[in-house]
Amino acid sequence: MYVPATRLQGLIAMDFRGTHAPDRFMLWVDAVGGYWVCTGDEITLGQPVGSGVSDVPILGDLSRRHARIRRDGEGYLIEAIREVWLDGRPVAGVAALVDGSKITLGSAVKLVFRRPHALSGTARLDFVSHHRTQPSADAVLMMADACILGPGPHSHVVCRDWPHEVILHRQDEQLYCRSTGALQIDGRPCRGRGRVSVGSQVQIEGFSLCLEEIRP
């Protein structure tokens, strides 16, 4: 059956806007950066070879699945499928993360373990190294119930010169987006919240963010 490409755009265009959060996607915000965030309770590390093969493909002398880190209740174990090294020390199995510890994969690729706020499940990796994943992101972040974007040094994503605070946020499998500041998603207005997916844009007080779908 014949589609006109104005009717199948749309159709690609609903089919991102799913109504379920996207287990991954990149994270724009205006005049900071661009992150990696991945919504599962485990994530694989490796070489951004083929398909689907890791979660976080990072471009370095790494094998194809390199890591795991998951979350396990309150913390983050690390699981060492190859060479992996924590503060100094090789992973034989799996070990614990903390705020702050230093993870090495392979000889080279070197990630910095971040809890910034102290009362949300969402962690970050930074990357200490000169490596990015594909397509290159300034640091993943994995993303428990909430991820906090705002100007105070606990944020998943500092934003220094934003008035309020803006939170993402999962609700019955779904994505929010919510701040005590004038909110537009999509170019309408909310009153504090509003569900965004894959394509949003999302509007706060003269700065903005976009959610953007990952392509292989």
Given for the second form:
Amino acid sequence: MYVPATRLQGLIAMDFRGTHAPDRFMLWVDAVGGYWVCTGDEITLGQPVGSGVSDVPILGDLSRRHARIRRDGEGYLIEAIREVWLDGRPVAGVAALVDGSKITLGSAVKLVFRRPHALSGTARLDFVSHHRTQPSADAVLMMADACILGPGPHSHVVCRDWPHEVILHRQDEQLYCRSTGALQIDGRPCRGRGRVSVGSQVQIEGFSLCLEEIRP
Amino acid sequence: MEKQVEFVELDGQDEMDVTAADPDDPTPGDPATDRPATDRSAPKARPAAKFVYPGGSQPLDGYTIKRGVGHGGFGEIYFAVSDAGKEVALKLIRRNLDIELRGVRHCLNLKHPNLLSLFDIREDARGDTWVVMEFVAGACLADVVATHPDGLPTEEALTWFHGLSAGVAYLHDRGIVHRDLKPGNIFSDEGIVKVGDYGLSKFVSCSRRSGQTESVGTVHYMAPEVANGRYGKEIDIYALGVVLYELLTGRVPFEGESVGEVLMKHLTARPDVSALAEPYRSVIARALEKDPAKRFASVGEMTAALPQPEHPQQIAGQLPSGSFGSAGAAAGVAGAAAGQSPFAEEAAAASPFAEEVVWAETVDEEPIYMALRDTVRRGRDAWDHANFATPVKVVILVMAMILLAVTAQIWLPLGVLALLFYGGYRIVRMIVMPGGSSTVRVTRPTGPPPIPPARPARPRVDPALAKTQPGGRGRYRHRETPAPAMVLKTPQERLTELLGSLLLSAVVATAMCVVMVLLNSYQSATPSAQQCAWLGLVSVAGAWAVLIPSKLWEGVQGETTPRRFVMMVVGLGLGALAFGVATMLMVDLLHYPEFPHDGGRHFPSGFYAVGQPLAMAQMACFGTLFLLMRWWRQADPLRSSRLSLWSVVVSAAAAALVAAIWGFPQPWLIMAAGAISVSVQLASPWVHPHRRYRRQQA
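Could you present the same protein in the form predicted together with its partner chain, rather than the form predicted alone shown above?
Below, the chain from earlier opens the complete complex, with every other chain and molecule after it.
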């Protein structure tokens, strides 16, 4: 009795609430930047060849699969598939990442690993060298449960001019947007919280962001 | 501050511009926040940066907008990707003015590694114009400076500066003045410095929405002469000096609580370069000279005075400068090339100031007129800078006026004769040489007209003051541009100043009248007490009639014609008052025998009764006198000298002309006009440039 009901609920959810949270999407924030968001626990960095080989394709002198970054409980690990340097030392196998770790992939692609918020599992990879993802993004976000966009330095996406924080979070495999400010999603006002999906337009007191599907 | 908002509304600004001129914006003093709205750098206090088009929309065929980037000088900037995947920046220009687009069109084909490329100008289905440009993913210099509050390391600062100046040198070489150089317009893309916003900024100042609203974010980089609407390449040199200062120290040379304070400092204060080492100290001090003529003559000269960065940006395959015969194309990646390029120097030497070109176009190049004007100008300069105390000047002025009045019967007919002769000559010349001025220009293609080359060397103390000079270049400007520093006085300050001026002017006008009457009585019948009283009262009222509207217009942008009209109405009122006073005092306004006076002419019966001017005549005279002269300029705090001989002479001459036209008894109107002119100038506030410097240092 119990199991079919749950499945039915799941089906209804599928039909009426759309698909579950995407595993990667572009987050475009007006006047701030574009962010490559991955929601999975593990991402592969590599060259942009073919489709779906790497989660984060970087236009650089890299292998198709060059390195893996994995969220492991509270921490993050980097696994070298090819030449990877961490803080100037070559990585053989797996190494732990902390806020501020300098990652060098191959000889030229330089990234910095950031975990701006101590209580959030979400991490950010900033480009130090002039390399970019393909299509280009300003940074890569490895989203755990929540991602903070706001004026403070602890935000995952620092939006200097914003009056409030906006939190993008996952719940029951759905993506929600939460803010203390007046929130509008796809033109509809929401009170405090609203569900977003790929293609959504979010406006918060004049500031806006949108989610876009990343097509391989 | 309220004034700014007024301009905005008068000019019919759209919503976006109003936000740019937010009067309560408390941040201009903060270099880190007071930056133009570019990527990640919109000032904090600005309201929400709304973008018309959301991500994913395709207003322009072939491009998909991904996100808004910021608000530039002319409209919103978006990051977009073409159908094929090319990343571009799209600038939406919604006020589709030709003059604004002309600037971009000029720049479309400029090629320089240190300039942000412009790809195309396109129009969408709605009729909006889009500029397709290179998208820079790298950092904006404004952000870099913000992260280095104490200045960048010298090496890094030099790299930025040399890249930037190479781009600017190239623009100057092509005859383009950037006009809006600031860290917010300077980017780094894969290690190469890129200067942006050059095509559009060129016309920022010319358009209706100039200065006050547009440049709120850029006042820190604004050269003092911009206040007078002068936009030569010297303003770029000045801005380069400010940027270099900011690169090295982390802050701009002139900071202030308000826009007005910053502008005032640009006009008056000396930058504090004491913390800097040589050669930066002298280079910045020279680039920040108030007088454009004292700055570096070219960007090349400026960069040559600075050390090169140890690791200059290099681009493989760079050919030596000049090998293609075009300096700009190959110059400048390393900065040094542009600096020493002979072409850049040549361009600097040959090209006159931007506004001089305008000047040459507007001036009729008739040799006699030019010679006369030249003489008058030199004489006026000599007077303005003569080492006399103001009282001495007043005495000389009064003596000169009396002398002129006494000898009027000799020079007046001669002058009229010469004028008639000259008029005939001009008419003949016009017939013989149709389009005379252009002919002159064509026949002397290399020889510039005699005046402009002499100008930079003229001993002008403060170029910022040139605009207020009556009869100077300002004659050709139909719009009264406010000096930005004057815009921001509080109403109380204005009222206090006005009351002080009114009191002082009353004293001065009375004194003037007493002196004039005494001197005049020396060679003719002593004027009666009534006559003296009439003259004194009319002069005081006249001075007030000038001072009050002038104070209202101080620092406000407005057109000359309506102001003249208002002044005429004021003049009519003054005439009525003069008649009232004359009637009350039963004054006998007689013609002095030595003044030529045309008793034979017949005026309407309401004008004169037994030789005495009635209300109509008085009103006509004062109304015309106030219509003819731009009196408010004599009360402008930024006029060239406190007491200008030229203004007084012109006022008296205008009064003589008016009196001759309306048959007003002489010399009463001339005396009144002279007294008004002197008292207005002496009573209205004026700060001597030297004293401003001293005040700043104290």
